[in-house]
Structure formats: structure tokens, C-alpha cells
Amino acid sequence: MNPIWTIKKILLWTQEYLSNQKVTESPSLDAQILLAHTLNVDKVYLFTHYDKPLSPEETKHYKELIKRRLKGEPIAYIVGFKNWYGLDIKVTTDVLIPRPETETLIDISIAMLQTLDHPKRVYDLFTGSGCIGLAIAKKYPDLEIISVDKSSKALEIARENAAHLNLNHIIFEEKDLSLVESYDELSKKYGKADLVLSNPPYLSMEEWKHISLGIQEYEPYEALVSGELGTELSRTLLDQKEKILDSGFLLMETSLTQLQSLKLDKISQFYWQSVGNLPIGYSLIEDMSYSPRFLCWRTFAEQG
């Protein structure tokens, strides 16, 4: 006779099982997310219905999800979405899972936009799931957002996310941003922007070898690795920035290793809440844990 699993019983069992298997740093949270997904409820429901028994079908489905997690598959891919900056972002293995650290990029972007007089246009380069452009579009419905990626599959997911969130004023453009001519084409078609945002691939091939197996096996290689050095795509963007940026800001997520490889001169360092004080040229902006994470280029319009 099969045991009767209540919500409380199966959560406790899963938490202990995942802890013993050492496949996750958050066994309790993983158990809750997967069970809530199985039952099509929110996590609050789980704690207010501890004694509710699961049906045999629900138990079977839940245990199938646990098996996938035991193989290292990320939670977001199992449930099909990631809650990020208050938005439910659909994700598949064609796009990166949005990271919590990147949420700070949105906070910085909003602060930057507040310093500009009547901003009209934003480029979101290497958009992937579209999360960055979508978050800006949600906050600024009157801005023109151009989200660019070379992956047609990623753009398909980004368009689905935009439709789901009723953010219909985003333009999606398929361009290979490793090519100089792509920046010429964007400038000719849409003009220059007040803000250019980017979370480009910035791992080197060597760094790729040392990241977690869960990332290697499930997340798209081309969305993570720029090339042998890890700076190839970022260097192209920085070299071509003035073709697509008017008076305003370029903000790019990066790593300390990449910054050292780019060898940029005269970089001032700021905490993210100080963006109004950024000088002309390059600045390095720290995230909320005071780690250098964002590279900024600021320019002003020339005075006639």
C-alpha cells in the first residue's frame, strides 16, 4: 500500500532528500517551488494547507520534477519561468536564466533615466529572454525599446514574454552584434539612443571550463561565452558605442576579470546610488554588495 503524502510530509521528506544529495544550496526553497508548481498554487497555499493530501497523480508528477532537479537541471527550466524584478519571465534552455544580480542594472538604469531630459529611446543589446528591456518598458511605457539578439529562438521567447506582460511597444531586432555593420544598421534604422543597456556574454573559454555543471549542461553556451578571451563582444560594443548612443549612458554588466582584460584607462568607481555624479567617460559601478559589476560610459551632447 502506497503511503499517503500530505503537503507537510512530502516537503519535509524532499528537503531532507535534497540536502543529503547535495545538489542544491536551497533544498527547502526548491521543494516549495516544485510542489507549488505541481499543485498550481502559490507558496503561501502550501503553509496554509499543510495537512492536505496529494493525489497519486500529483505525487508522481512531483517526484518526476525532483528527479530532474537531482540531475542538476535548474529550477527555472523545470517550472518554465523565473520571477525577476517582479516579473514572471518565461525561460527555456534557449535563453539564460535571469540572475538576481542583474536586477541592480535595472535600478541603475532607472536612476540614469531620471537624470536625462525627455529620454526617447533605449537599446537592450544581447536581450536573451528580454528581461532587461521588459523591466524598463514596464517602468517607462512611453520609451521606445529596441531589444536585439542574434538568436531567433531567444527572440521568440522574448516576444512571448512581452505579449504575456502586455508590453507591446518593444521592438525586437535580430542582429549579430559581433559584426561592426550591425551597429551601422541599427543606427540607420532606429537612430541613436539615450541609454544603451547590455548584459553580453563575457566568459572566456577557459572560464567556461570551471563553471558549475548545471550551467554547462543546461544554459546556452553562446549566451555565456564571448570567445577565447571573453572580451570580444564587449570590445566590439565599446568600440561601436558612439554609433548608437546619443547624449546619455551606456551600461554593461561585466566581471572584474573582463574589466582587467579590456584595459580601460581612467575608470572612476562609484556605488550604484551615485549615478547622478558620474563623469564623462568610463565609470565602474558597484552592486549592492559593493562588488564591481557594471561598466558605464557617459557622454554629453556637444555645446554649439
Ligand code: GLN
Contents of the next structure:
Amino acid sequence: MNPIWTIKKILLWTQEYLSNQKVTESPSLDAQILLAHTLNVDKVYLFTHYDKPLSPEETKHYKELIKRRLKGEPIAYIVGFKNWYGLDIKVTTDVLIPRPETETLIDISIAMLQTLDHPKRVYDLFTGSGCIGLAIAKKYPDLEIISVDKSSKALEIARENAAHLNLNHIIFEEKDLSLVESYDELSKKYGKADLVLSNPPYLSMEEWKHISLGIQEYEPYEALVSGELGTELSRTLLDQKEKILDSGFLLMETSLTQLQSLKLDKISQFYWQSVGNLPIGYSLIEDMSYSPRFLCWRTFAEQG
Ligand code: GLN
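If the structure you just shared is the form predicted on its own, then what does the corresponding form predicted in complex with the ligand look like?
And the full complex, kicking off with our chain again.
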């Protein structure tokens, strides 16, 4: 006879099982997310219904999800979305799973927009799931947002996200941003923006070999790796920025290794609350754990 699994019992069992298998750093959270997803309830429901028994179908479905997790599949792909900056962002293996660090990019962007006089237009380059443009569109419904990616499959997800979140004013554009012409084309079609945002692929081929297997096997290579060096796409973006940026800011997520390889002139580091004081030119902005993560280019400082 099959054992009766209550919510409490199955959660405790999975936590222990996942901990022993060492596939995840958050066994209890993973178990809760997957069980809530199976039962189509929120996590709070689990704690208020500890003694509720699972039906045999629910148990079977849940165990299938646990098996996928054990193989290293990221939770966000299993449940099909990632809660990011308070938005439920649909994800498939065609797009990168939005990262918590990138949420800081939104906080900085908002601070930047506040320093600008009537900003009109924002580009989100390498938009992937669309998360960056979506978060800005949610906060600033009157801004024109152009979200760009070369992957039509990624753009399909990004469009679905926009529709689902009712952010129907975002423009999606399919362009290969490794090509200089793409920047000319964007400029011609839409004009210059007040803010250019980007979390470009920035790993080198070699770095990719050393990232965790879960990322390697499931997340799109194209969204992670820029090329042999890792700096190719960021370099093109920095070289071409003036074609698509008016007065305002470019803000790009990056990594320490990449910052070193980009060999920019000596640049100062800032905490993001001091965005109003950023100098003209390049500066580095720290993330929540005080490590330099965002590269900023400011065209000119606002008066007053
Ligand atoms: N803009 C998306 C994100 O920040 C995708 C980035 C990418 O594909 N490199 O998650």
C-alpha cells in the first residue's frame, strides 16, 4: 500500500532528500515552491494546511518535479516563471532566468530617471525574457521602451510577458547587437534615448566552462557567452552608445573580470544612491554586496 503523504510529511522528506543529494543550496525553499506549484496554491497555504493529505496524482506529479530538480534543472524553468522585481516573469530555456543582482539595475535606473528632465525613451538591449524593460515600463507607463534581442524565441517570451503584465506599450525589436549596423538602424528607426539599459551576455567561452552545471545545461549559451573574450558585445555597445544615447545615462551590468578586460580609463566607484553626483563619463556602481557590478556612462550632468 502507498503511504499517505501529508503536506508536512512530504515537505520534510524532500528537504532531507534534496539536502543529501546536494543539488541545491535551498532544499526547503525548493520543496515549498515545487509543492505549491503542484497543488496550485501559494506557499502560505502549505503552512496552514500541514495535515492535508495529497492525492496519489498530486504525489506523482510532485515527485516528477523533484526528479527534474535532482537532475539540476533550475526551479524557475520547472515552474515556468521567476518572481523578479515583484513581477512574475515567464521563462523557458530560450531565455536567461532573471537574476537578483539585476534588480539593483532597476533601482539605479529609477534613480537615474529621477535626475532627468522629462525623459522620453529607454532602450533595453539584450532583453531576453524582457525583464528589465518590463520593470521600467511598469514603473513609468509613459516612457517609450524599446526592448531589443536577436533571438526571436526570446522575443516571443518577452512579448508574452508584456501581454500578461498588461504592459502593451513596449516595442520589441529583433536585432543582432554584435553588428555595428544594428545601432545605426535602431537610431534611424527610433532615435536616441535618455537611458540605455543592458545586461548583455558577458562570459568568455572559458568562463562558461567553469559555471555551475545547472546553468550550463539549461540556460541559453547565447544569453550568457559573448564570445572568446567575453567583452565582445559590451565593447560594441560601449563603442556604439552615442548613436542611441542622447543626454542621459547608459547603465550596463558587468563582471569584475570583464571590467578589467575592458581597460577603461581609471573610473571611480559609487554606491547607487549617489547617482545624482555621478561625473560625466564612466563610473562604476556597486551592487547590494558592495562589489562593482554596473558600468555607467553619463553624457552630461543636469543643471540645478
Ligand atoms: N535582460 C535579461 C536579463 O537581465 C537577459 C539578459 C541576457 O540574455 N543576457 O535577465
